[in-house]
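So this first bit is one chain, no partners, the form predicted on its own, shown in structure tokens.
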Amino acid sequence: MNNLFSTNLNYQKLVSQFGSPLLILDKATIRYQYLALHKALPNVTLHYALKPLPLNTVVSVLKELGASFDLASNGEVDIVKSANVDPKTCIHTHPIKKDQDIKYALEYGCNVFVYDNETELEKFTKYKDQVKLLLRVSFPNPETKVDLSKKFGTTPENVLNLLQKAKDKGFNIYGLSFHVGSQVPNSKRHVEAITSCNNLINQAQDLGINISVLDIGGGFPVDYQNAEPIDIDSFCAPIREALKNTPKNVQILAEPGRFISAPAMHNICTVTGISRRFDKNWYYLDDGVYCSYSGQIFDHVCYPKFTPYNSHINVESCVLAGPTCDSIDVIAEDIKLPKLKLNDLLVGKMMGAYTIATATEFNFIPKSKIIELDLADSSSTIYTEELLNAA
């Protein structure tokens, strides 16, 4: 199956045709990643989290595969709505919401929400007969740079109390959810969280509180260093084993985002200026950390970067700087590349997650143009042999 892992693109041809900077989105890679995770977690309903790459095309491709969706804002509701996604395949997982956010999602038809404290629970009182509630549990994870339990989730010790309060108020308690962090290095914390939740589910049922769903969140990693497919089956093997102890009547959900979107996009930008500073060549590019490389700041990720020109020959340490007037706009301070010329290209791989989604137009510099390919479909309008290098 052709995708961005297996196909060499003619980057110069793409820039000649569409300009620079560019983000190349491949639908085939979206499919490849989704199906790999679906195979690794065969009894889990995958709700794609729109946050890392909230594009209509991504939603449409995943909808065709039968995916479900994870929403966290009114704008994300608009995206799935415009793609005619069945609202019953969506969950709204932002733990803190305005009343208008709840109302907006309900008007669309999405009625599954998350809460993690009493104040949030009270917000649903006037919608009590319409909503199903997931209680988010906190499982801090020091092994990840983005610990999502720091900001959200109640402690396991407080779960039964919050479930009982919801039951006493007459709410439809749907289940438990957690998120062990983003880009986790191993599945150990998933297993610990699942084991803890399994115990809590059994304790809740002993109290007469029925739990129908366990949402195991996201965090499924990608290989930024090598820009190659990760062995997601091996990563998920301990998770599958832990889920065997989940009560049989409990449905399992997950919220993959980065795993599906990150490998599906390449960035192409151009050298627009060259200066010798502090005994190094500085190459000024038409893309930077305020735009497509924004994830280096917000997501703490270093994307694989290379030039299409003999990239391992006569390399020297250099600096890659972005196009804005801000001194923070530096992509790399000490990267080894061959000597570059004006109009040479730099390519970034694995740039589908938290790149264009967090990009700005600071200095009134526009965001990178997105070009869509389908490397599995030779009839695609811009999939031509001219855009591919000879193997």
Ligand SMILES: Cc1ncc(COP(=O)(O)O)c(C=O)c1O
The other form holds:
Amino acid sequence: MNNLFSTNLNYQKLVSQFGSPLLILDKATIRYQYLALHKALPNVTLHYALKPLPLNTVVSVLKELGASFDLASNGEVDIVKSANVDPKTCIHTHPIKKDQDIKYALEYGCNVFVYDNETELEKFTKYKDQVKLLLRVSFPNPETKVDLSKKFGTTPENVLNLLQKAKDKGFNIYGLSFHVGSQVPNSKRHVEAITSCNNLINQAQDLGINISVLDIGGGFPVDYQNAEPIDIDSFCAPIREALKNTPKNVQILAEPGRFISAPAMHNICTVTGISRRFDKNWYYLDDGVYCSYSGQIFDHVCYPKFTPYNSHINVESCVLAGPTCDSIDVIAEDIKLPKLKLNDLLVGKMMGAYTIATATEFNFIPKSKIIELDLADSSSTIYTEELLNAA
Ligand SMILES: Cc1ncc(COP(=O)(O)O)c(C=O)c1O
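Let's see the other form, the form predicted together with the ligand, since the form predicted on its own is already up.
What follows is the whole complex; the chain from before opens it.
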């Protein structure tokens, strides 16, 4: 099977044809990841969260596989709309919205929304007959650097109170949702959150509040260190067990983002300057933390980087710096690489999630160009090769 895990790209050829810097998006890797998660969670409706890689192509590829979608902004609504996605397969999960955001999603036809406080609930009063509401519950997770429960979600202790408030006001209560944090190291917190929600669903039932949906969020991790597929089936096995205790009439949803998109992009950039500073070679590149490597700042991720040359011999510690004039724009302070020359290439793997999505154009330097391939399609194999200059 050809995808970015199993196939070598001819980076030099790509740069010769399209210039530098580049982000290479592979549709086959998107499919591979979606299908692996679908297999690991067979009874869960997967809503791809657009935020890590909000591209029409990704949405179109996933739509063909029968995926559903998770939206959080009007711009994301525009993307699914332009890909002709059925709005009934979408949920809008931003816990805090303006009235015009709610209206925009409703006009598109998406009617599932999230609330986690009374002020947000009030915003839906005029749309009461149109919306289905998920109550987001917080499950803080010190095991991840992206702990989304810090900012959103009500405590489990406050859930029945907020459900009752919605019921008293005549709202259509749809269910509960949570997000235990992104890139979690194990599924322990998912299991704890599901177990807690199972209890809350039963308690709500006792109060005459019917819960139809449990949305278990995202967080499914990738292997940044080795840039290899993770054993997602083993990761999900405890989640499948915990879901066996969820009442049978409750539909399960998830909002995976990173797991589907992260492995599907490689970055290629070029050495544009070399300087000897503080006893090390500094290589100045045409991409950096203000652009494709922005995830190193916002997402706390360190991407695997290498040169597509003799990368195993004569390595030495060096610094990789980005193209802007800011001194924070350094993507590696102490990385072991062979001596590089002007115009040599540097490659970053696993760069599909929270990379170009958070890129800026600081210094008026444009964002990296995205080149789309489908490595399952023979016309894309002109950009692949057996082995990269092994010498
Ligand atoms: C509401 C919501 N859903 C889904 C996601 C995607 O999470 P992940 O990329 O960890 O799968 C996020 C990430 O921030 C989120 O905030």
